[in-house]
Each structure stands twice: as structure tokens, then as C-alpha cells.
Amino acid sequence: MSIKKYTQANREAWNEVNGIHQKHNPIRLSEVFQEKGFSTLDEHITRTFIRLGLQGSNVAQLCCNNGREVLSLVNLGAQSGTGFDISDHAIEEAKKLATISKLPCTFVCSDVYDIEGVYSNQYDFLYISIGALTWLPDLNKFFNIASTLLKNDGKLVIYEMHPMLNMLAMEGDPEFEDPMKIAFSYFKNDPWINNTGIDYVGNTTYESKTNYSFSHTLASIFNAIIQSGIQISEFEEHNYDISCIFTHLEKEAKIPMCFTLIGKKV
């Protein structure tokens, strides 16, 4: 399948989600937005982020679903966020949180492999966070047009879930057999194929539109980020889950569960 087929075929199916997790959201975000200084971001990231310079910044955000985390880092300090995702009704609700919270926000619809060049070189912070990296088939042309969008010297920063992770079964699939036995190639090349819905938010299945996503070696994203003209300055593995599919595993503290990754365009 072309690229293009990928991402359409999951464009539909996170419309299709989006009313589900905003129907089991615990956090009603059209409230708490309107609190000076409220943000969703995790206490690693936050400190993160203004240990890099957030002050004053203009941050940019791919995949960024409903914009909450852009919200959330300009309710952090940063001047301006601009939040960029496929979803149709994602960006919807993004656009309602910007209006509600009176944050200087701007959310754009648009496949992250047809941004438009307008965007080029604005950012000073360009961030990826948990559960994007897997939607996309293509990793090299991923981080070309990610480049393009920091100014020079900006910095990139990834807060994901560790490949390692896509080697375990989650209980109820057919592979499973034991929480920590390795089910599934670190090579894995071919697409996960989904029909059983992406909420993960109320942890719900249903007959969902089909969907597709990938692993990704560290190599194959370490590689991807170099080759685009970012310089990666440092990595740092955590054994702590932020995918909130694993976070049963936190107790076991023997395998890397989510890492962060900055690095600048040189």
C-alpha cells in the first residue's frame, strides 16, 4: 500500500474514535483549560522542557490530537503553539480548547506528510509525543519535513513508548501467554492491521474502521532524525509507562518502557 493509503485508512478510523474518548474522558478539558497555568504534560517533560528554554518559544506539535499538550506548553510558558494532526474532529475540539482557554494556539488539519511550506522554519521546539511514531510508515520523509519546520539551532524533543514494548502481547490476544514473553519480531516490518478500535482512553473495543500501524527499531529512528539534519544531543530510556498499556509491567523495573530523545537542527 502507498503512503497515502496508510494514513487515509487512519485518518477515518481516529474520527471515528475521537466522540468515544471524549464520551469517556475523566478530565473535562473545556474546564480546565480555562485554569491559568493547567497542563496535562507529566512532571519528566515539564521540567524537561523548561530546563530546554520553553520561555518565550514558539512550539509546534505533530500528532498532536486534540491539542492538549500544545495547550499545555503554552499555558507553561511558551509564546505561541501551533498543533498539526489528521483528524478532522480532533482538530475540531483542538480549535474549541484554543477559543475556550484564550490561548494563542493555531491548529491545522493535515496529513504530516503534506504540511505546507508556509510552516518552514518557525518553530524554536518541534515535539513528538506518546503514540505518534507508530501511526507512520515512513520514518525518513517523517523527519525530512520535521526538519523543515524548526528554525535553525531548534530543538526537537520525543517523549515515546520504547520499541521494545511492540515485542509483548497485550493480555487477550491470541499470541499472549505470559505478560514479559517476547511474542513478536523487534524486525517486524510488515503493518499491524487493527478492526477492534483505538480507544485507549476508556479501554473499549468495537468494530472499528481499519487501521494501521508500525514498529520502529531505535536505529530506524535514530537514523531517520540524523539523516534529516538533526543532531541528536541526548537519549534517555525510562522504565515507567506512558502508553497506558503497559504500566502492569512497571513493577517487573527489567525492560525500557518509554524514552526521551532531544536533538537540534544544525
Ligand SMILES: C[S@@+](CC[C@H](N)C(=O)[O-])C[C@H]1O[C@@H](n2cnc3c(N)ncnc32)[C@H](O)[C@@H]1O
Given for the second form:
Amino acid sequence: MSIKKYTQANREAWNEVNGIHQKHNPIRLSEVFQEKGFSTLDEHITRTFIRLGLQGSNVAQLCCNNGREVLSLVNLGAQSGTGFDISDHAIEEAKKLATISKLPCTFVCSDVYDIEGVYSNQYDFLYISIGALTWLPDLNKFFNIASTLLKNDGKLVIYEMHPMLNMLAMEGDPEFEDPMKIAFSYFKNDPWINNTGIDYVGNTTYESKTNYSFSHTLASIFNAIIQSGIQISEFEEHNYDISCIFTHLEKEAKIPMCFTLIGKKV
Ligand SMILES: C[S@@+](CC[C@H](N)C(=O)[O-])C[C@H]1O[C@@H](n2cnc3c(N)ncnc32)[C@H](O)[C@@H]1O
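If the structure you just shared is the form predicted on its own, then what does the corresponding form predicted in complex with the ligand look like?
Time for the whole complex; same chain goes first.
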């Protein structure tokens, strides 16, 4: 299948789940974003952005969904925020939140692989977070585009689920025996094909549009970043879950469950 066929199928699946996420979200985003300084970001990534110089910067996020993280970064001190996402419905929600909150944020509905040249060399920070990389069939192409968006010396910040988690089955999967048992290859290179929904907010299942996601190894993430002209300066692995899918593994804290990566466009 071509990149376009994967991303178009995923657009439909992400449009389909948007209303389901809004229904299950315990936080009323349209109310909380009217509070000055409100943020959905956790302490670790907040501290990281502040340390790297968030105040007064221009920030962009790829695969921003409903914009909650872009809005948060601006509420924490960025001068402006721009979010890109392929889902028309998520971007519609993000635009409403920007209007209600009166925060200087712009949201663009676009496949990341089709982002227009007008956004090149504009941003001090490019943020990629929780559950974004898995939707990208071609990481090299993705990081080349990410790098183009950054100004020289601009920083890439990734706060993502760890690829180790791709090896574990979830309760209900036919492959599931034990939460820590290795069920899938770390090197899986065919896509995950899903028809039971992508509701990571309510964790419900439903008969969904077919969607395609991808396992990326740490090496493939590092190599795609390096070849894009971004110099990696910091990398940390953490033993807690940021996905809300693997919280049951936090007690044992035996494996890395998420990571932070910082890089600079040179
Ligand atoms: C798990 S969500 C990201 C959630 C976000 N990190 C947060 O915490 O709110 C993944 C997002 O990637 C978007 N996406 C998937 N493929 C994309 C593509 N090719 N171009 C742009 N956005 C894409 C989806 O529409 C979805 O909103």
C-alpha cells in the first residue's frame, strides 16, 4: 500500500473516533482552557520545555489531535502555537478551543507528508508526543519535513511511548497470556491492522474504520532524525506510562515505557 493510502485510511479512523473521545473525556477542555495557565502537560515535559527556553518561543506540534498540548504550551509561556493534524474533526475541535481560550494558536488540517512550504523555517520548537510516531509509515520522510519546519538552532522535542511496548499484547488480544510476555517481534515490519477502534480516552472497542499503524525501533527513530540534519543532544528513558494504555505495568517498573528525546537543527 502507498503512504497516501495508509494515511487516508487513518484520517477516516481518526475522524470517526473524535466524537467518541469527546464523549469519554472526563475533562471539559472548553471550560478548563478558559483558565489562565491551564495545561494538560505533565511535570516532566513542562520542566523540560521551560528549561529549554519555552518563554516567548514559536512552537509547532505534528499530529496534535485536538490541540490540547499546543494550547498548553502557549498557556505556559510560548508566544504562539501551531498544530498540524490529518483529522478534520480533531482540527475543528482544536480551532474551537483556540477561539474559546483566546490563545494565539493556529491549527492546520493536513497530512504531515503534505505540509506546505509556507511553514518552513518558522519554529523554535517542534513537538511530537504520545502516540504520534506509530501512525507514520515513513519515518525518514517525516523527520525531513519536521526538520524543514524548524528554524536553524530550533529544537525537536519528542515525548513518546517506548518501542518496547510494541512487543506486548493487551488483555483481550488472542496473543495475550501475561502482561509482560513478549508476544510480538521488536522488529515487526508489517503494519498493525486494526478494526476495533482507537479510543484511547474511554478505552472502549467498536467496529471501526480500518486503520494502519507501525512499529518503529529506537534505531529507526534515531537514524531518521540524524539523516534529517537534526543533532540529538539528550535522550532519556522513563519507567512510567504516558499512554494510559499500559498503566498496569507501572507497579513493576521493569521496562522503559516512554522516552524523551531532544535534538537541535544544525
Ligand atoms: C494519539 S494521537 C496524538 C495525541 C496527542 N499526542 C495528545 O496527547 O493529545 C495521534 C494523532 O496523529 C494524527 N495523525 C495520524 N496520521 C497523521 C498524518 N499522516 N498526518 C497528520 N496527522 C496524523 C491523528 O489524526 C491523531 O490525532
